[in-house]
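Form predicted alone, single chain, as structure tokens, below.
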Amino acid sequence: MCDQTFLAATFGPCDNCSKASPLMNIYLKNEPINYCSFCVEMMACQGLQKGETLTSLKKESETLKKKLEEERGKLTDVELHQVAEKVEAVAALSIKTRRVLKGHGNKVLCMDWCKDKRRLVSSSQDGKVIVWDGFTLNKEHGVTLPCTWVMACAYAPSGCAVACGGLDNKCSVVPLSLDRTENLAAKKKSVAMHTNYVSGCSFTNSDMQLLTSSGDGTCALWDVESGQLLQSFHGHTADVLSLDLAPSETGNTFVSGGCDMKANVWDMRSGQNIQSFESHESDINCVKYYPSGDAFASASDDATCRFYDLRADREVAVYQKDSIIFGASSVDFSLSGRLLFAGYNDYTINVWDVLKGNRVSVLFGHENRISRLRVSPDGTALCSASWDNTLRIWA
């Protein structure tokens, strides 16, 4: 979800026929190749059996998809809100803005908390990445990147570095220094390289590996030290807009969502897409794991948030109201998992009861759409980033 569309149209000689034409960036066995549309069509037809056509194979895949949905439907016995009928309702919430972080000169596009529960990093359309002290509101570090639209940022688990990326198709890691006068931009190291914009990034459970999602339709795992591609993940048919790592320290899975309206769960070791969910009716802007790691939520431009149980392999709840007509841009869970915070394009944050499926509160304060929501590591605060150039800390 964005107010501009980014296209990575490359033009040059085809790797197969050598003719100069518009090229499609595709991967074969993790190797990037640039083929013209004719050569891609020819390659797709090479493995066809006698009597098979691309049209017949598409029909067959659609039939198999329908059969899978029918089998899933047979296992659907009860909805989440029915199971939770006897659970006590959530008590009245008193969540207010406690801090307003001002300093960016344009839309704030992303933010992330440090594991120390105090510092946070934000990135903006003004091309700046700022590290803040959430208690004092002091700006501890500032890095100006060579391009605007810094769409992704993440804090390293150790708190000693931040990663950031955007329209330059790269994701860079910046080591943080105790010396506030030091030029951090000079120490910036380019780690990831995609063929389209970087939409999201996240460190794995160490500072040494970085996971990225991109507008080129792929996700990738990188080694921070060498900048080497360790694993690439292909399965989305359009821009990937968000990713989230499983919360378990030994977890080797992550979930991604994108413009193809699909949420995919991946195995980081094999690069395989192990589960896929297609129930949204528009772009998926954000995906977020449930604290236990057994489920995840998604936010979409179709004005709904949805909750998927990985063990049941299906959607178990939809969070929507007739009065909500604007897209949802970001989601996160409370520490207990009972509350789901969702940011919307109508400048509000809605708080949902995960079990019962009803809205328990609405938070007002921002003056433009919400781009990112994150609950602090200790669960005591919520930070929201917005296109009104500010961040707010709620508690």
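In this text, the rigid core denotes the largest set of C-alpha atoms whose superposition between the two forms falls within 1.5 Å. As the structure is a computational prediction, the values presented were derived from the model and not from experiment. Numbering follows the first chain given and starts at 1. First, how it differs from the form predicted together with the partner chain.
- The Cα shift for S61 between the two forms, taken after rigid core superposition, is 2 angstroms or larger.
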Given for the second form:
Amino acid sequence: MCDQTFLAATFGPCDNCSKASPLMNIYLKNEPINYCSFCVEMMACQGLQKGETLTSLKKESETLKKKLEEERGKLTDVELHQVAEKVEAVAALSIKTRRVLKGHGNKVLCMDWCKDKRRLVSSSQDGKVIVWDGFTLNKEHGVTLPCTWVMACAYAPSGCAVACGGLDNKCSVVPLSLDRTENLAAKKKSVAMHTNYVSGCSFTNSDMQLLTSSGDGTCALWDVESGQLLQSFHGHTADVLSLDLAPSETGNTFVSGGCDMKANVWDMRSGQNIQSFESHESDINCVKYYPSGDAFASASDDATCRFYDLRADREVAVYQKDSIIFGASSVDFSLSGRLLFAGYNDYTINVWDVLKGNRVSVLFGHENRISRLRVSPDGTALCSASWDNTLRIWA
Amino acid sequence: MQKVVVAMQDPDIGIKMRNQRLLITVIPHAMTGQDIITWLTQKYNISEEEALHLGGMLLRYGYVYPLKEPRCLILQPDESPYRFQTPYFWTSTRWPASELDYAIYLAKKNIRKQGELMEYERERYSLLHKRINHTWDFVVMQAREQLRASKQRRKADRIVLACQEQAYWLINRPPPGVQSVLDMGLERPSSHSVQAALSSDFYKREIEASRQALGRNRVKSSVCLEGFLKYSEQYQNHDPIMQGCLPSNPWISDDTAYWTMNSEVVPVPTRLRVESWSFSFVKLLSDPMGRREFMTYLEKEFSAENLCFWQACEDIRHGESSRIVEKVEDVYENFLAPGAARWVNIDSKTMAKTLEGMKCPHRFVLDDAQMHIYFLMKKDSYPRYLKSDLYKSLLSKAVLPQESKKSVFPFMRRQRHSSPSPAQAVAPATDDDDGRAGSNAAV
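The structure above corresponds to the form predicted alone; please provide the structure of the form predicted together with the partner chain.
Below is the whole assembly, all chains and molecules, this chain first.
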């Protein structure tokens, strides 16, 4: 004769995961729920309310997203290429390599122009950061960082310092001095501290603040002088690979793109995610604002580049071609915003007509994938950094 | 996966290109280099150069291999025969090519024809021999077995199989000095952790974000897109890559005249530059010369304090954190305090908010006031400036550079001179560098 059991043990499909298993009869707000023990535990850990199962949340999220797409579609009265029909086609371009900068001993991962339109800084896999005068091909400064894979480098607006970071999870600022005898690495100052690699960095409008993006899924704004964290930006669910500051009048926003296939626009003051775009099918490698600040372009491993309008809040163009099967690693606009230069992993640079959506030209020359592309500040030239250890300046 | 897409092409091509060509023995299902290029050009509507490049990629990644010169993974646009790699060996499968397999392969080669191993292969062979010595008997036995099995095949099959294997190993174990195409760079750790995405928190956040996005004000597409057209059109003449620049693009002609003419301090600015100031207020303010001209104009109008205030606010926003308090106080003294020397006209609501915020000054405390003054200038002073005599006379005096004549000896490169580095000189540069004559002055 066994003891009377007060808990009726039932076996059947779980209300949550529908798997047949022994069910626990529990009560939530006086309502009985039949969950298997696993789901009960999950629910307890995740603080779900009754009826708020993972599937229901997922469904709600998807419905909302669909509704969002519908809303966006309501104001889509015309497409970009239709509007662009009345514009003249871009005349044939004759862009050639004008300079080849040799000197890195390993893959060049990143580069940035100086405001003086001819100098640039580049960083490579072996930890070297070199400042060049692109015009004369002189190497002006060289710093060796103790880490490998320096994936991010940026020139300060004043031209007096460079920032660089990578696998060391830090971003450091190195002041440039003309004194040849000085060891620049000694003056290096660690500014940013992340918990994973630093994928991109950029100075805001002055030498005093640095914005970084990292493999730990966050972006952060730092005060260079004190190394203090001024603001952090959470929202990406995977590595953030790139960021770009908005050239707008108020200059308070920036866009970031990451491995979660999303491009997010952030407010630098509050740390809030203002807008989000999710239409890529793979990691977003690079994001760049249109010169007017009303839109931005992104390059992704799904072999497409896309153009997003911030005011209309949607993707307005996709730049793709059947013959382009390799991922795009970097994008930049020409000065007028009419041309979009995109570097791909098949060693080429494709030049797209932003308005009409067709490809204008292909630039061959590099012998390994392009890691970074930047148009010079006055728009006279384009510099590309590549895994073939060189940088090329095209004009 | 890009590679899968590369692979996808093959079945397509395969359907179209099954012609037979003769090698010494007849190899079925082969095609020439020229065939590949023509097909690619037609199917993707691309140029020959690009087709050559794309075809070359197919080879480099191991989806097509050459029959005549098996070591050379370059696409020749001629009659040389190629074949598709068997899917077993496709790079997209990402099977790790184990040392054991490599050892067996090298052993087979060694046994088959003595001395056919290349130098680097011989080195690796002996290295492997030392490393996996304990399984060496197995390796040699496997190699012998495979060779015996292959002897029973037709010669054509044997050649094909040998070429396939060779191509596979050329890619997975590239000879020294050749870059490995399988080098993908850093692994992105987070891309593998999908489980992080599926928590309830994640969905809750997504829902919140979607709700917020639904509440946004959106602008009609036609309006936005017209904006892009207008912008591109306005700046088209200013875009050196599209329209060229006068006198010449320094990168092409090695002549820095363009930069000298557009530098910050120049007696007569170029016409394009002055024109661009009329495109937008932000363009005017971002050009230091433009800002100075505007300041001069404002001084005439007795409203220069607006621009000064705006500049001071910018300085606070972007300056050192340590000096914020001090700077904010300065601004208050000079611009906001009643009876201040350069009092700016802000509406009472904003003034009250700003004064309240100044009790605990932070970087953005003056933002509202700055915005107010900015839009005041933009709506009022800026349009009047563009109509003013000051601006118009500057525009008429502005220089339109002549296109520089092509040099008589086009192959002679002009000497490229350095420019002063913006980096501050630590000590006065005396005998630092030769070749940088007199250009080491601190800016």
